[in-house]
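One chain follows as structure tokens, the form predicted on its own.
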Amino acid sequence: MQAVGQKPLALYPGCSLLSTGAAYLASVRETLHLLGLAVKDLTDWNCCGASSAHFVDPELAVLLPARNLAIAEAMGADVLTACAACHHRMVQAEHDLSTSDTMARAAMEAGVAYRGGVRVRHLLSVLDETDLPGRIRRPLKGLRVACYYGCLLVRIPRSGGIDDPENPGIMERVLGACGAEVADWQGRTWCCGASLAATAPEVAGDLVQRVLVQAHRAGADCIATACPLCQLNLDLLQGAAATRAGFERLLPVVFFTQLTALALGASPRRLGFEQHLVEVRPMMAALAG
């Protein structure tokens, strides 16, 4: 079955994906799969830039995705996107050259053949309009899900955005077809720091603290993102903020794309979840039970 949209989809992965957030990638992959989707690979991708090139050379920053939307347009295909991160270059960069004379000049002096026309489409909105129900094996039914989407993912151009930058819903739609119990909570779009957990790490606890008190007042057995560095700044730094906040358990950052691929059927063996640094068996028995 081809991907949802007018044109076929070209899975973008970018750095974080095949590093920190492999377990990621590979969910993303499984729930494909599991759903039919004929998604082709990005040939001869590039790094997007984040999270630097913005504040170093803003001209850089939008000629780095460029050059990854005129691939996908010379494979005929729009861009599909899971890391936040990427989304927001990639959504940023379009939007920036086809609105810019000064832009597009710079991307034709720099080999960039992009005459436009790509969609950077991101995961989310895809199987937001495909029919999960009917495809679900294994209902997550009984777990508790907190969806945090972080700073980036929609907060960006409003050609590109995914959902109400303020009041997004989008992936709890997605994983309320799941079956899960959706959280209705105040954390889902507050920053947990990014890069900072490594220049001001203290500032990023306890911007990951204030996430997580929210997490856990809303009974969340779980916390689902789609930001790789958001995974990793509460996964990480989830210990020494509990300590702090006297939380009596720690609560499993997944990537929502791991939800979807349980749900689909896929074994959890294949999911990445030991890559996680808090335990998700508690998760899991949650929906077990």
Contents of the next structure:
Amino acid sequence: MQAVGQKPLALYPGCSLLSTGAAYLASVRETLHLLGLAVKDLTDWNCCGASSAHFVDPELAVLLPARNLAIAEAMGADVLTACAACHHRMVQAEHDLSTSDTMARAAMEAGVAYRGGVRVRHLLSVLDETDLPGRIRRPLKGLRVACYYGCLLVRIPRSGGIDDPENPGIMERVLGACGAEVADWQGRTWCCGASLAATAPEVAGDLVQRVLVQAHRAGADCIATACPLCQLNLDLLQGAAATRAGFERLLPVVFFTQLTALALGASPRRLGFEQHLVEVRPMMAALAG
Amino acid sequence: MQPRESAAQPVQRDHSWPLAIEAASGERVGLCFGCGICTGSCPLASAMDLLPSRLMKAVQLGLRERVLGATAPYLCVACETCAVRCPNGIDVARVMDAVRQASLTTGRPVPRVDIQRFHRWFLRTVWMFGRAHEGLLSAGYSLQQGRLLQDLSTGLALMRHGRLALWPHTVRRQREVRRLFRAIAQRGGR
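Okay, that was the form predicted on its own. Show me the form predicted in complex with its partner chain next.
Okay, now the whole complex, with that chain kicking things off.
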């Protein structure tokens, strides 16, 4: 699959994909496998710092991802991300390291030998460039999907996100190629509340409800995300939000890779659907019907 | 939500402070002409005691005490909507970062100590294992907040669904990660 002159990709799973987002990692691996994309894991990777590093210190927010970039450089690889937050932090750090001498020096002094030139690519971008329609074995017919981008994938100031920050279409293209019907809806790039779900649950709950109202209005069968925290918040806080808003049904919140893997012919049992708090059975029924 | 300050407070201005925030954030706060797009776009504005555009103005005016006492930078989750919409290209979220980081080192009470604790627990687990440990983060935070019992049902629900890994995932060359933290501590960071 790899074009001539292009570096191989090394997968950076990120911490959440080993825990609350395990279904994301399982379905990412399944998708890559079914596409015949041989992707190694980034060796001995560490946490990207997520929102906590830049909460306390601007340099820590660059140094943590810098070590991963240096590892990729040593492997002669570009980085493949799935988690939206990891993607954001890695792209931001690469940008800061290559444009700020202070940051580059700080990394060097902290023992990170990164010279530059590593590209950070999100799986959505890779799939967007892959010939998906030719490889679909089980089209997602009858499934109406609300593609949810949230914040971090599309809004990376200076370096740019994976698509237009106000009106992205990359997830719609990928899932559309898998045969799904993609909903046109407001709320695609709204915030889910991120870590405020733990620290200010009433505030995050309100943001989650705002997104869900729009997805319901669009008549979606499910919401697809590319972020473990968006998925967790929309899944975990949905019950309370539904009670407050008086929704008649709950909306399954899936990782977009669970849908791509299904379309590529994976068994649902390998995709971690049992980890979802909101039951995915109605979605599966829509898919079968 | 914190009560808003009354307008009758004596105004203390620190004219060098805007420059310090510009240096720390790398953003040109002085370019802000107060259009309010950041505030209109901010998903957390309704929960903030100092709206993003007002915070920008307050920084410009050098209202150091007012800004450092605000909870707004603690509620900012860096969704970056302000940054991609600002007509002057200011990344307001980075200014929020710089203001929060400044408020953490002044020695005064932290405006939202609960939110600070959450991020500290996150980074503590990264220090320990090289990778974040969501279980320890949630347990540690809940315990410190004295709400372990209230949060227990959420934790159990996640565990029942196989979503909370108990065993930590560790980085083999963990010394390298700790060296990053030490480098920050040595130059007086947090």
